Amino acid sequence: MITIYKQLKTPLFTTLSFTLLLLLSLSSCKKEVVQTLPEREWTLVWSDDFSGAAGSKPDNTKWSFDIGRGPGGDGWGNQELQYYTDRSSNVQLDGSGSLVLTARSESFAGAGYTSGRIKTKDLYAQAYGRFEARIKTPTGPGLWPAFWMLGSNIDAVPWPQCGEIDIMEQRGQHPSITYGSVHGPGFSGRTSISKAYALTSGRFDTDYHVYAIEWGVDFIDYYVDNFLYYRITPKDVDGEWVYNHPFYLLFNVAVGGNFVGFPTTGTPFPQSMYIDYVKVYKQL
């Protein structure tokens, strides 16, 4: 069965109500929206609703594990302090129809936490569609919940060439504030393209929310709840726009890391990231 989903026009308009200190940190953000998006439809090509026993490991036909501390042993470029582990104790499926990756204070092959972090690397990738999910993010200070995806030329042509987008990324001591992204050549780490999007009430962590993109040949635009916060064009990038390739999904909880600073003594542990499912489409 060929299963639709079907995009309405949806207004676009932001709906941060923060104190100046927060917009001006915000101000580097780009404004340029667009104020209506022409009718889409679409056609589910690929998901996984995460069905399975409690404890046991996601589909490996659909995703691998990313191991360690990164390939220079450096945090994953961005001084995280987690080693990511294949164990049920860090990524499981929790028997009720949800992924949990679980990032732990514990000693650990010489860092002071685990944590888990996925891929479809090599197993599925694509370019333009909608990709979505639906997420209950941590909470605490130096936690940083992503859902995001890679250029899967990525062996070929290195970071940052080969494109980024992150679909969300969160702080976790401000868990009503979600982020989308893109990094390239001439954009990337502190120097992304991003915007944050706020709840007007609750928190990401307290309930599951649906993130999502819908991306095309010039434009990737973001979404809270069906609600579209932002458009990135090729006008909006300073430099090459290199989102016109195959890209695959990632999942993953860091603990500490450039973007969201160090745990505190009042980070909570053990904190997890419960994904119920994940879908990606293709337009008609």
Given for the second form:
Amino acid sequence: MITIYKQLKTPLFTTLSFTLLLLLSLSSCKKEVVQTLPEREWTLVWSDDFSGAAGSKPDNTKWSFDIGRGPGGDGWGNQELQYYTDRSSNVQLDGSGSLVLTARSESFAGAGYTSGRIKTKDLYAQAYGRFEARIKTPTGPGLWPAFWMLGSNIDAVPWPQCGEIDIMEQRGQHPSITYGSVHGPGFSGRTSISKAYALTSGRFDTDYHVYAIEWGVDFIDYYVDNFLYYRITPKDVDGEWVYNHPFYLLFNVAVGGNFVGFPTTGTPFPQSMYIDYVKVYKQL
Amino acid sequence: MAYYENIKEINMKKNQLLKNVLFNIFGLLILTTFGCKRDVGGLQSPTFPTTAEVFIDGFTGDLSYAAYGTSDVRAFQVDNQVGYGNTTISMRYDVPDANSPNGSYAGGTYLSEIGRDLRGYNALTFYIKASQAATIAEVGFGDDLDLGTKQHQVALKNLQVNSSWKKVIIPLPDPSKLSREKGLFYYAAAPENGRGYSFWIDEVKFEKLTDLSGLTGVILNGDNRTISNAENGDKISLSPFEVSVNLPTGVNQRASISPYYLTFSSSVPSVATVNELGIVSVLSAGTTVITATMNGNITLGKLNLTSIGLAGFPPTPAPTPTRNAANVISMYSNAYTNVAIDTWNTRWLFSTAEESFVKINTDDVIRYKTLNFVGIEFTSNTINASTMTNFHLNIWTPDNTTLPNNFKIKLIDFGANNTFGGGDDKEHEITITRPTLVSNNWVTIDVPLSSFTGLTTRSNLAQMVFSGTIPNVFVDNVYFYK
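Would you generate the structure of this protein in the form predicted in complex with its partner chain, following the form predicted alone above?
Then the entire complex follows, led off by the chain already shown.
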């Protein structure tokens, strides 16, 4: 099952995809954004389209669950409020081709919220390539959905030395903004290398969008709907470039925590993240 | 809404006000100037201005202002020193003190004389700040002073403001209905803790926002409500009617709306129908589901309604008492002058009883539905029954009265201290069953007070409790006698 994905020099006629910087410079004139993208050829090596019966769990040959409140019981190092479970009310296939991670406001094992977090740790990891997923994100203050990766050597080389690549992170109180980031030694947590990308029209929680990175030896390119909005290279990080070994994938919806703040009485619950597919390519 | 009382006064006050306000009406002039060229080939329905602005550093030309009756008509003025953004002009509202002779609150509506075509917008937005943290009772859209209906009204209630500018978004639930809207913006604000304050509003305009989501209608607070004991003739409102929208901050906001934005339907119209105001009328026995749509989309909230049909009513009044009034202390009877009873339903926690006062022929009768227990209080004027010998009442029930079904009466005396508690309260409960208790007949319960063995004092009787297993009870002729 080899599919060739070829990205050409394609002008992107898009009204949706402006970077923040472009927005500032172009807001006064209605100019079409034309991007010349790097010419790379990809072959699909791993994917999940989340087909399966409604209510069933994701394929356990590809995914495992994170359960609870983190190894230290401290909200996964971020003071997050949710308890991750493997119950179908938090993680299930919807029967129409999406995986649904649902954050709920409910008391569970001492936490005030429940949610889901799945990962390919010890099941699939890869260095370099194109990693993409088509996602509809949740909204509301205190909601923190993410599509991200961790260095697969994390058990031997603790975070942040193992590296973290965040392909999509959002704050529910800003449903028109998404973030792409890397964390590593000397640039983790609040000092991560990060960039925001805002829609000029519409929101990320109302439709599916394709979030992707293209990762090579000395670069990570961030895309939303095939619009390149950010490139990180070794000279951009204030520390060691730790992105030359395999990483595994994670999806989760956190509630509360350092990045996003706490939910408010106005935060609508339950809130779900819908993942239509995830695909991993290697460069030919 | 209480704010709209005495609206007849408005026109008078409006004239008085216009002297103070710094804008004029140009809109009508424009319309008449351009009205001469007439295309007779294929007349189209007239279109109205699509102007978005209401107030942005000044008023649009077609606008007038009407203060609400009993409000302080001088509450509103244009402020030339405060403004949102780079400008120093805004609308200022001085909410009066609670007992101000000028009026007890600030409130009014801005009207387009011609009407605006707002079908291209989805929200009314503005910026607001106040001289202090305050809660503004209501701001909204669609008050065209049409006394009967205000069919396009949207009301954001209890808006919290403080001394920083903040943007307020009032969604338009169904812009397709707004081809000629006159009521562009209104407000009503009462004093805070009796004291007046000021607030400012600027940049009032209609917008087509792309970062709103989840616009949906809401009935019954969004609940799936079940009523299992409705009867023919019952009227049930599906209010409150609301619109819910997810704001660009990810927060859900609800605003009250006119029921005219909603389309109601009943799955089984022979059981119950629902009119355009969202009032359900129960017609016959059966089950139906009442739902609503807004813009064709189903709302949050629905009513699962089961009707028992025609309710069982006593065909005749209870027997009329004949005892000498001098020997009677009556709580409820047409035959006597009754003592004052605080309430025939205290609605204590977990009580499901619903009371109503009905007539059987000309006789007044208390009707209890869904009775599990009901508290009856007369603490304000406790009853001294120390010289009385008997307690009497008539009840009628359509329900099954075979054993072990029962009806219980408890009398409570507050004792010498005449207040609840304090160690001297006395009470006793008696239970009525077959053969005294029968269905579909007036039952006379006439019990010597000596049978209430626990009720060792009865000079400060203050409470009575009916309970038992029969949910439908009609009660009449409740009295003590000797």
